[in-house]
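First comes one chain, alone, set out as structure tokens in the form predicted alone.
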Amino acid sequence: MSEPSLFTKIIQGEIPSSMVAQGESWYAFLDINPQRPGHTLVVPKEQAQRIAELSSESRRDLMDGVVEVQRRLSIEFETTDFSINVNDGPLAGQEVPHVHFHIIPRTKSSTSHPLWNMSNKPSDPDFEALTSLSKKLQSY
């Protein structure tokens, strides 16, 4: 990929976003139009569409991103339960050209099925509402 991904420039603040945390080689971000409260996409800061181009240090540091985003969401949605999804390239449905984890915390409340259904999502980013959960997520 010679030109950065959407993601890629979040990361590098040229787009903003909601922040929940980062470390050295990944960062996390709430969805603009999740599908509940608390939707997070943890992205490695390598740009690399599919996990197998991913570096070895990038994949595992990866895993590190996922837990330490489902210890904060965690702590706020009073759940342990989460569900994870990666789309490993366009033919899974991958709409960004860079490797992803959708982490959904999940209660008793907000469980559905199909698991998966992005075709639900809301037009209009609640971009308030993001800010101040970000905050929140922060601070844990």
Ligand code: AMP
Contents of the next structure:
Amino acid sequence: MSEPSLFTKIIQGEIPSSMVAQGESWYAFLDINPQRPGHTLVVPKEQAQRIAELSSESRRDLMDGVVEVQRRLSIEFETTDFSINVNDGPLAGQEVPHVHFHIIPRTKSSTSHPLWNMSNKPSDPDFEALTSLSKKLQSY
Ligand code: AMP
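Starting from the form predicted alone, produce the coordinates for the form predicted in complex with this ligand.
Then the entire complex follows, led off by the chain already shown.
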């Protein structure tokens, strides 16, 4: 068994996170350095670096997690539109070696072009804002 990844430690509660929702085989929480407000990560509880390395059950359930997170973000951000991104391996820019979907709500006030460039993030996490949004999204 490989070392637990950062996201496995988050799933196990060893490292704190701002939860959005969870299912039997997936966990969703707010990105600590959001590209836009509401930027959420959906991860399988099964630890694997790439989508292809996951069991087919985890892979299928993960999509249910993505849609459940979209449902909650839709309520808070009053939108049906999202940028969804997966960096599937280090050469694709993956920093944490554990499959994760980035879900970013898009609104009229945000720019209309796709968010391909994920590198211009603020560096100081706003924990108060993350905790407050996490509580709201868990209640939906
Ligand atoms: P990637 O570059 O696709 O591997 O994305 C990794 C993401 O994990 C980045 O957007 C980070 O901001 C995010 N991240 C790293 N550490 C944490 C953490 N402790 N809690 C929440 N998000 C994190």
